[in-house]
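Read the single chain below, which is given as structure tokens and is the form predicted alone.
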Amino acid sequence: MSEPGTRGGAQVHPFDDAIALAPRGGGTYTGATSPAYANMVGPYGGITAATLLEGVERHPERIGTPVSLTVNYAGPVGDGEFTVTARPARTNRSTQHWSVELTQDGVVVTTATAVYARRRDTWESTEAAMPDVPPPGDVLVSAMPDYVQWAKNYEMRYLEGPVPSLEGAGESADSTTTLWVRDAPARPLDFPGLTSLCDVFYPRVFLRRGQAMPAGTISLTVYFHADADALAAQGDRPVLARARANRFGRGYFDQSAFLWGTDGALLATTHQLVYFKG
């Protein structure tokens, strides 16, 4: 677990010191990866994904709360600074559409678009549902490989599938996960950290031949349907997560996801395109 750090004399949480960015103006930001975030190539998708939002989050134009986050890995972040740039392509009534970028040394490493709303009370239901679970107290804290840094911020406690590297385990005819998992230290949920955990699955592709190989997340999409309430109201708890792939081949797979809060508030669904060797 990643201590704590300090900032004009304050205690910071080290997800709000990974995504931290320096407004340099014109929706333009500079920040720096977090060693506490490693993946083995770059940092973790999430934290990256993540920073992105934080870029439309801290504009002075934006308006109202995300629906819908697509990320566009479009080669590996480098350790050090990097430039994130937010743009508001297109404001509506109740709608505002952004194109955000990262670069690095003038070289676009990563693409994203964003859309917010004005979200109003509308009729609704909810079709996907929670599965039934003991709750998080009642399921041990699940231990990860020392070498998979960024884990180390996440407190996992898995329910199913659990990293095969771990068990020991064979091939497996499912690719499904179920874990409830929350920010280590605890940290009360917002659109950036509920960003961050929609990529906390380790690659389908290794529960299914029982191994870990080559992979890395081309695109990620999530859909939030949480509000602001919903996150105040989930505080910081642990967040239900479950996956799964559809289907794999030609070197690609893809995952869907659901994540619901203790509540049973379903807050958001996501969706990747994942690239793997083996």
Given for the second form:
2 protein chains.
Amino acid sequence: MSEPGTRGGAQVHPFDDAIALAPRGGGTYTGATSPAYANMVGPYGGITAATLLEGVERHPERIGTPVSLTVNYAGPVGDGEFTVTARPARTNRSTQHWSVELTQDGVVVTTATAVYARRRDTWESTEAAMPDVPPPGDVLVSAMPDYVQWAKNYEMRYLEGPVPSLEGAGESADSTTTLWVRDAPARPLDFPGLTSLCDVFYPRVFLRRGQAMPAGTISLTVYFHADADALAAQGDRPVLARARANRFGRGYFDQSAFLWGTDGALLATTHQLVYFKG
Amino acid sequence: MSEPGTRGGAQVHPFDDAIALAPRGGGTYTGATSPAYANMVGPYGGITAATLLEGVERHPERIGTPVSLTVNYAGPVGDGEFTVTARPARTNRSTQHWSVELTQDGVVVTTATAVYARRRDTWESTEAAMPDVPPPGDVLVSAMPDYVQWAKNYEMRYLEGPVPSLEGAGESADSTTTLWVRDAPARPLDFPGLTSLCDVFYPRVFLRRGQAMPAGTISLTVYFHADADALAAQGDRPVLARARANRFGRGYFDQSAFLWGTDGALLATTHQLVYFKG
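Previous: the form predicted alone; requested now: the form predicted together with another copy of the chain:
To see the whole picture, the full complex is given below, headed by that same chain.
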């Protein structure tokens, strides 16, 4: 056994420690929640999504790279050990469809589906251009409130729509947040890292209402535009992330977001449905 | 046995005929493809998504109404009979998480996950306002090319981004399509009907490139903003539907779309990842 945060004597990034899975055969793995990525109730949703993707990434039958991922948060992940099972539901010539589940004591906690593909060169075009913003070095790093444990693993530089102060910042007419963000300490971007970043936005309803309230992601979808080359080109530099909600009502709101690389490449688009009470 | 298109002597809408499922016990149903909703390869993706949702709608353990649905098209649905299996993966106090599969001869053809919820009154706000467009009666109905069988079940009135002509309409710098659309013949909107409408846009790459090419939806997500009251208020009037892609590259593009009711209520937001070759 190695100490937490080390493997074979080498220093392990807290992110890699959090998504670490031990293979138990047949597409089944065991892992454990990491206190470093704790949220209000259970872990940060992004780390859970990354862990489910990791179950596919490590699977011996995997082909290609992820193009689509949907994670459904069925219940809170309890502190401690969990089991991840990744099953290739269907493998075609160039695409592969996955069903993934996270269970604790035999109870389903999180479900996911993913599509992997062997990508090939085609015509390309990006319509969602990166907005014109100051470079990361020109924007101050700010912290979330100290009790938001998971946020300490991200270096966040808000350009608009920062976290409303606890005293109540007043309502806002627009739910847009834009920030430069990367892992802290810096970590070269890979598919689990990008997946986790897709959930980095605090709930849009906080911004609209100017206050925190109970809220949590129910379903998260990621479309991966980046391939391995795009991730390598990005490295560990900050990603520009922008999120906005479309509709709040009857207990739920949706959110759509974009993640661009430092040089303007669209790395991912991501959408989620969020429960809220207030 | 009744004749196709009739049930107990009464005329059945082709949509209801297409999504009809016969319960076989244990959350399993059998259905059959409908020639009326045929697409290039297999049925129209919207009718498959609606059929999978119907498997949950008809399940005796279902609670509430849909808030989220993701459908993964793993392979083409062959003409003829299929089996739909809907399994409640987890039921909480006010939410329920579903796993759904469509199989043919024991092979997985389509997978889906859905979240249902008992909705409750909360603060509400719509940020994605309906664009200012002429009313449906002021816009001409146009048809897709005659060989697109499924499209004959929809009355489409294009406001921008119509289907490029077969002769080649030239490239377009923007992938936006906006149309008024409803079932033909008219049919009161319900959750399967709204689900099917979410896939009504022809592939965005056709518009950008000014020509048709092989393309197909790989993954479709629907966030339902409408509850039963909103659907009843909409009735069988046209829905305003607008779609746009964010990024095309290395064999795939994504699309985000909005569906508003005639009076401006946001009924659904929907996203998809699409395979293309060209």
